[in-house]
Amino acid sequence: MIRNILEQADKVDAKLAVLSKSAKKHTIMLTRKALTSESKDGENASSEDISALLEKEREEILHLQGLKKDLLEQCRDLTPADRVVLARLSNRPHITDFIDALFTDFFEQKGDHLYDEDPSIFGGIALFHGIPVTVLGHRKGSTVEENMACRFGMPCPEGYRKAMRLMGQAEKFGRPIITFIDTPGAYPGMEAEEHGQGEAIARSLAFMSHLSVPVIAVVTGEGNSGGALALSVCNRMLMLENAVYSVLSPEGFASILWKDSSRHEEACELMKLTAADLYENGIVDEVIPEPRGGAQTDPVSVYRSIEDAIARHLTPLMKMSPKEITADRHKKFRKL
């Protein structure tokens, strides 16, 4: 259902873009005619004709906006499988969008200082409400070329070792750490295994467990397998309403349990991978609401909600001593 609704909404958006561009052009023409008697090539139509055309375009725009609103209103009572579809949308906001919207003075840091640079982990130093923080997370990319370069957000060991380097630096200078989770899982290729994929993930889990600075994790899209967990050992976990967080993908779950990946929608129901399920079970500390149809329909409102949530949870953590912060994190995971 959700795919069909989003496809129709995209078609409406395309029509709106064309009409808006045309209406803007006709508005400029009317303004020019009002200010001067001169007309440029192609502007021989009278002001009355242009005004009538502009009015018709504005009516059509209002009609399409109402049609889109009605379409998105159908995005109620979504199934877990619907939320998986939304979590995987390529036009959802990504880590670079969140950093641009939520932080200032971002300075990217690259390389694990051991072997290589992994673009699927993106991070560096920034300011959040004037507070120096280390921010990092999975990067999927926004274009086909970026998707391929970042392996669709699936890190190699070098990515996790880079993340640990950044977090170790944050520990040294007392900077809070904010991670953004959005990955199908760690990269499963032979090269990654040869370079110690399992060891890198395990060491990241242990490393984050003992950090004495506040750690806030935000699940923004997919949060699958150890690839997500490696950046999720936190004091507070926040999750967008249509994000998912699970032991593996629904297709993988169905393949293991029933030897049939086509039963992935049934797997979504059993896995309890939605934000509501995880909040109910005490795994997630806050669910951040999204607009109807997903975060991509109104990213600005999502940025504001995430910013408010991070500030709300970071403030009390900043008042704790280093020992209290570590103990708080241990208590959270022991309770789980």
Given for the second form:
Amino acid sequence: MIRNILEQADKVDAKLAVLSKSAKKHTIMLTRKALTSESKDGENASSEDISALLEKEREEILHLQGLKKDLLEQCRDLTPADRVVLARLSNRPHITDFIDALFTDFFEQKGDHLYDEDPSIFGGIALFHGIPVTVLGHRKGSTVEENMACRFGMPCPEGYRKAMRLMGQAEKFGRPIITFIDTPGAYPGMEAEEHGQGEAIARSLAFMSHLSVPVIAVVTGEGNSGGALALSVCNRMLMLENAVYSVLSPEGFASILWKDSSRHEEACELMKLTAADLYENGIVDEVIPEPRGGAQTDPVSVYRSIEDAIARHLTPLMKMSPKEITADRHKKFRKL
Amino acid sequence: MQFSLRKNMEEELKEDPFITCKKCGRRSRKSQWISHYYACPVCGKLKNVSASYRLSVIFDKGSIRLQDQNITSQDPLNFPGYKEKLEATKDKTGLMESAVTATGKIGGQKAECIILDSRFFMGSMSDAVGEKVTRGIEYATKHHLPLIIFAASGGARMQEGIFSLMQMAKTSDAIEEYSRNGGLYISVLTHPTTGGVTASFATLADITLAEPGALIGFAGPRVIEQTIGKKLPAGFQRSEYLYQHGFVDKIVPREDLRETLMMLLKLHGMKVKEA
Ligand SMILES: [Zn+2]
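Rather than the form predicted alone that you just supplied, could I have the structure of the form predicted in complex with its partner chain?
In what comes next, the whole complex appears, and the chain from above leads the way.
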């Protein structure tokens, strides 16, 4: 259902873009005519004709805007399966967008300094409201080339070891850590196994559990399996309204449980993977609302909401002693 | 407690006096399997064994004390059909969960032992498994005991969804705390150790041992083959393969395990002597 709505909304958006461009052109033409009373080649139409055209275009724009609003309004009651679709949209804001919008002076750090650089984990040092922080997370990539290089956000062990390197420095210099979670899972490849995928994730979990600086994890897209958890051992877990977080993708879940991955929508209903479910279960500390129809319809409002939520949760955490911070995190996970 | 363990073993023995090897297909007398520590007398292929058997192999006679025996899954997602399946598995195995925790003595040295019994939901990680494993680790931390964990797991307990996943963080946190307190943790990887157990407590040991021929990995072979679009080479993700790639200290046959553990305890300054 959601795919259908989003497709229609995209069509309306495309029409709106054409109309807006045309209306802008006509406005300029009218202004020029009024100012110079002479016309360029090919602008033979009278001011009256252009005005009439512009009037029509403006009406049409209003109509389409209304139509889009109605369409998005249909996204009021989303099923868990709908949210999985939204969480995976390629035009949903990703980690690089969040870093651009929420932080300043970002310095990217590369590589695990052991063996390799894994671009599917993106991170570095930046200022958040003027405070130095370490920020990192999964990167799916925006272009096809990036998608391939990042394996659509599925890290290899080198990625997790890079994450640990960055987080270790954060601890050394007393910087809070902010992670963005968005991954289909750790990469299930041959080399990844040979290089110790399981060991890398386990180390990251153990390492994060004892960090003495505040860790805030923001689930922004899909968070699947140990690949997502490896960056989520946090003091506060925030989650976008349409993001999902689960033990495995619904397709994998259905495949393991019923040997039939096509039953993934049914799996979504049972898995309790939505932000609201996880909030109710005490795993997520705050659900960050999204505009109707998903974060991609108005990314700027989403950036502001995330920024506000991080700031609100970070302030009290930064007043805690290192021991209290570790104990606070231990308490969160011990009760689960 | 001791009684229930012995009963389990006797019941096992009452069944068919022969066991057919899954690898070579040869039938051998049970007594022969037992004298080979449940390795096929013909080809050496290991049979999966119960937690009670493993305890009896490594611990001194009469020293085993089971812990937290009543912890059982809470069915946190209210998953259709799960409660029934749990009850049926409990009846069949005589276990409340896959994880069995106990203290015992190895050559007189007290130790904490945690075993995942693969007969119970393939040793998959449930909230109860995570809780029991965590309590076992915490007990070892509190009482300064060496910790031995036999991992065997098909991965996450799907029916428990996100709660299964969260056990990875909880158990890894407990291991880190144990390790920072100076505890010695020996992990024994057995067939099969995959998924969330591999990616948490099983691979965080000071000394990592493996049984011969065990499948050990994060992703399952089928998923990897689907991803890379080709067949995996023979022996991929087996103990010997991990040993070659630097993730296992030693591959130890079952008959040598107790002796190896005694040696490791001794090397860490503990007093052990064969009774
Ligand atoms: Zn055989």
